[in-house]
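What follows is one chain in structure tokens, specifically the form predicted alone.
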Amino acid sequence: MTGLETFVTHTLHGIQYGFVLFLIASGLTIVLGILDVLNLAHGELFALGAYVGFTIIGYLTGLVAPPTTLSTQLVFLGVVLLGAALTAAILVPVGVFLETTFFKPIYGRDEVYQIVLTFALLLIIKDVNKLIWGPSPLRLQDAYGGINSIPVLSRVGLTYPTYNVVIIVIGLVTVAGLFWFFNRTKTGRIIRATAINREMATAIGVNTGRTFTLVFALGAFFAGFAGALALPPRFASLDMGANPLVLSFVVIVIGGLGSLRGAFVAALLVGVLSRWAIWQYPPAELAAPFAIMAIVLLVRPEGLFGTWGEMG
């Protein structure tokens, strides 16, 4: 592999990693921007999505022919994506239940209550995962290998996993869909208005309670979707929610608390720069995202794009 091919490969790894981070951080950003709640259990919703995805995708892929030809490979890919979408849909009522049962009573209370509650939910969800799926890591290796057998970048002479290309494409579609939703739809504008000025939104007749439930369900949807998409190349394990949660905090701090546009730019920035750093110096894997955050905050303490009011 030439130097240019190595550079392109690591850059693509960074972009793919950035889009997965954005899928996770977008839900956390929306919840923080609207509900003003720092949800420590968000990483466990990501893990729950991976476990549910393991069950659903594993079942659905068992119903179709093995990916031995191009047509069966494409069918296999479609089934995996369908399983990820179903997983995200299942996480929606989970989010609704958590918001209406646990979060609604603590709105407006001291942040300590939020931290204690969300940390407790983190532990509860982790134990639920352990109770249902057991303590051993789970993996969908067949799904990952089946999709990677589809020739995509190999046609241009680049060796790169097809599944990672699929995640990049899905990430682009998701970003476009989210910005369209928040800028072009009535519901999205109501959510933005609630984020910018909750009292004014209430005064003009917005049902903030329903908006809060919708927002939390949306956050759970994207956490579950990210978990299901991230599953094939990795293991579903009881500890898999911790690292994405920490990196999501890094992303939203770099982008600006509550800024969706900032979360997108920051996720790609962290993804690409951290992968470049690891390429050049592997021990930098843990420090790279935090070094990026420190540099950005030294230049712009409020983050790259500020708050939801600057979303544009």
Contents of the next structure:
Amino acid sequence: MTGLETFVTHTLHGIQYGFVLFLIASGLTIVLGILDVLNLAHGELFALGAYVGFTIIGYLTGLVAPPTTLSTQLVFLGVVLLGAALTAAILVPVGVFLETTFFKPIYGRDEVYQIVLTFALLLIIKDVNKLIWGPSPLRLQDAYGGINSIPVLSRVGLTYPTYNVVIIVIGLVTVAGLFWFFNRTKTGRIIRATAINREMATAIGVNTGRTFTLVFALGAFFAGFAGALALPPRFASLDMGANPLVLSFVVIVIGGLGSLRGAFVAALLVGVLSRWAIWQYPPAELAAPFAIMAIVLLVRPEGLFGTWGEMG
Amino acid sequence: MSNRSLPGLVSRDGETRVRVTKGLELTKRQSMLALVGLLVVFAIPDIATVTPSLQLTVVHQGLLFGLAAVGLNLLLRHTRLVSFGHAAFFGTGAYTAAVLAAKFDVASFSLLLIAAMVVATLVAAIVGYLSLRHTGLYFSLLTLAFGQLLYALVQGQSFFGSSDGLPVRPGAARQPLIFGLALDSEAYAVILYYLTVIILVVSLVVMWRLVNSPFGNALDAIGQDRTRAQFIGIPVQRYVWIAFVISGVYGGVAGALYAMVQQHVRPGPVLYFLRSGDILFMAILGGFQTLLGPLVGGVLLVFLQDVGRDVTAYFDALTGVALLIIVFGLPRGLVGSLRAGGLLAAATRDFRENPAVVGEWISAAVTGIVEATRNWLRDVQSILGVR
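Now that the form predicted alone has been shown, please provide the structure of the form predicted in complex with the partner chain.
Now the complete complex, all chains and molecules, led by this one.
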């Protein structure tokens, strides 16, 4: 492999990682921006997505023909993506349940109780995953290999997993969809209005209670979607929620608190820079995102796009 | 009133009180409770030799995490800042002791402790400087991120022994020397325990003095309303920063002692962010509006976790359910709720007067669950747009 090829491969890996991070962080940042709750259980929703995805995608891919020819390969890809979408859909009622049962009664309380509550949910969801899927890590071996057998970048002479290309494309579509949702649709604008001024939104007739539930469900949706998409190349394990959660925090801090655009830029930044760090100096893998965060905090304490609660 | 500088008896409002330090005077009942509490704590090594279910190291660990939680509580109770990265300072203390012992063969107990205090002060100063620029949830988020940064650093460097950690077995005796004495391992454990108790009592008295000083009052004012505190001339940023450093030092001391008790330090148990959650939970469990609550919470949680791990594989979920009960049912914590007027005190009184009240509680719980399910179904329908 030439130097340029290595560079491109690592950068692509970084971009792919950045998109997954953005999917997780976007849910966390809208919940933080609108509900004013730091949801520590968000990482576990991601893990739950991976586990549900394991069951659903595993079941669905068992129904279709193994990916050998181009047409079966495309069907296979479609089925995997369908499974991921279904997983995300299943996470919606879960999110609604969590919000209405646990979060609703606690909005007016001291924030320490909110943090302890989400920490409690983190522990409980982790053990629910353990109860249903068992303590040992699970892997969807076939899905990753099956999609990678579709030649995409190998046509231009680059060895890069097709699945990651798929993730980048889906990430782009999701980002575009999210910005369209928040800027162009009525519901999206209502959510933004609630984020900017909750009382004023109530005064002009917005049902803030319902908006809160919707936002939390949206966060759960994207966490679950990210979990299902992140599953094929890796294992679903009980502790898989911790790292994305903390990295999402890093992304939110770098991007600017409550800014979706900031989260997007920061996720790609963290993804690509930490990938380069791993390539150049492997021990820096874990610490690289935090180093970026510390620098941003020193230079721009409000983050790259600090808008303090305004979305967009 | 005759004895001003030494602890002794004083008379206030016609009541005799035990004077511990300036301003800290206990009523008869309080001093009895304190005495009994101290006696129990002192008797633990003896009790532990009789019953196998109570282990000295477990109580010892509980006291140490409790000490860290007492430190965290300075921020939580007075400045209303929720630090979710307190394991960072506990871990800093533990790793300072471990690095000095493993890499530089420092065996002196006091040296290890002092070094841990110094390094914890430095780390807390830096982390505090960076994270105290924000308040509220963003402060919690930043402390958590910095805690994980330390975890990542330790985990990634072979100097710190990566995930295997470092042994704390310096010198020829293969353990730290307390006042230069080479003790056998049992005597070492017991003497270290008593030293911990002494350090603990001193730390609690210092903390009491601190929160009842003008500085502590200023922190309360900051916690109630930052802007107002700023306007009446309190240097908010500097005071909060000092409080953060002090609370970090408490964690550092506890961590160093932990390293010497366990004689081995690994990043998972001391630096991981779930540990920060545990420390915060200890404060809430015991009652963060009290001085002793976090300590009680610490001992209780470590003990329950030790017992619970043997009983069920789903111990985390049990902890979670306990947290939910605390959040929704006993927001003042165990110590806070036992006080007159607390929920727990009221519940025990109701129960004593009429044991049938349990039936009411159960029916209330069932109604609550039914109500919650109905709400959930309605909200799912409303979100999905189905009518």
